[in-house]
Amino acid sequence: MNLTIITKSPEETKNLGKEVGKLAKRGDLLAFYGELGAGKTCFIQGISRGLEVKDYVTSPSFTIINEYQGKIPIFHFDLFRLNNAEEILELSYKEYFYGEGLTVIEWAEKIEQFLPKEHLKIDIKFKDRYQRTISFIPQGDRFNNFLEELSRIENIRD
C-alpha cells in the first residue's frame, strides 16, 4: 500500500511529520528522496516533535550525523555532501541502521544498496511554491502496517 498525502505547507508538512513520529518505532529507517528544498528537513522537524525533541532540529550538512533524544534515539543522516556510497562505510552505519533508535535519512538516493529490506522511502516533490506532494513507499510489511495506521489518522489527506 502506497500512500500519497499533499501539504499545503510548511506547517502541514512538519504536522504530518509530527504524526510519523508519534508512529515511530526503535529500529525503523525513513529514507528521504526529493529535491534541495523540498522539505526534507521540515518534515524530520516535524517527526521530532513527535518524539518530544526538545533541541531545535537542523540538518547535518556538514557533519553528515546529528542525534536526537527523544522518546526514542533519532540519528539524523544528510548526504547532500557524500560523493560516493561507499562513504557510508566509514561512519560505522550499521549501528544506526539496525539500532536502537529511528534513522531518517536525507537523499538517501545516494546509498541505495545500503539500506535495510525493511524502511518507509518517502519522496517529497515540489507541487508549486508551497505544496507538497509526499509519497510513501513501504519496503516490508512493518511498512505497510505503519501506513495503514497512518491513513486512519484524522485530518491527514487534503
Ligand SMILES: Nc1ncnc2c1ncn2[C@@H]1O[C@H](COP(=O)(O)OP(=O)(O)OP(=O)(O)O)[C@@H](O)[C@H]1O
Contents of the next structure:
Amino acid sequence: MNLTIITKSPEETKNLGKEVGKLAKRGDLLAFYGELGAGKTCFIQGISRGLEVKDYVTSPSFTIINEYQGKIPIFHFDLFRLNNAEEILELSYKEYFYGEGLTVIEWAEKIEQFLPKEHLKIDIKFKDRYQRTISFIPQGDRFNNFLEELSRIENIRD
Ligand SMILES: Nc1ncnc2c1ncn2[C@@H]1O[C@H](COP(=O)(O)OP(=O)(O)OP(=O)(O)O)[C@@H](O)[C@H]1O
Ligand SMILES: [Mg+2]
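Let me have the form predicted together with the ligand next, following on from the form predicted on its own.
In what comes next, the whole complex appears, and the chain from above leads the way.
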C-alpha cells in the first residue's frame, strides 16, 4: 500500500515522524526525497523523539553522517553536499544501510542506485507555506505491515 498524509505545521510533521520512529526496527532504511526546506530534517527530528534520542538532531552540515543513540542507533545521512553518487562508496555505506540501526537519508535521490532493494521512500512536497504532502512509497515487502500500522494512527494532529 501507499500512504499519503498532509501535515499542516512543522509540529504535525514531527508528530508523524515520531510515530514512524516508534515503528522503526533495526536494519530499516528510510529514504527521504524532497526539495530544500521541504521538512526532511523536521521529520527526522520526530523520528528521533519516537526513538527517545537525547541529542539534538540537525542537518549534519559538514559531516555527511551523524549517528545518534536512542532505543536503536540512528544513522542520519545528509547527502546535499554529495557531488556524485559514487562518493557514497567512500563512506562504508553498506555498514550502515545493512547494519544494526535505523538509517535515514536526506537527498536520497542522489544515490538511488545504491539504495537496498527493501526500503521505504518518503517523499515530502510543498503544498503551501505550512502544508506538506508526505507520501510513503514502500520498495519491496518489508514495510507492508509498517504502513498498515502507520495508517491506523489517528493522533498525528495536535
Ligand atoms: N508542515 C510542515 N512540515 C515541516 N516543515 C514545515 C511545515 N510547514 C513549515 N515548515 C518549515 O519548513 C522548514 C523545513 O525545514 P527542514 O530543515 O526540515 O527541511 P529539509 O527538507 O531538511 O531541508 P534541507 O534540504 O535544507 O535539509 C522549517 O523551517 C519548518 O518550520
Ligand atoms: Mg535537512
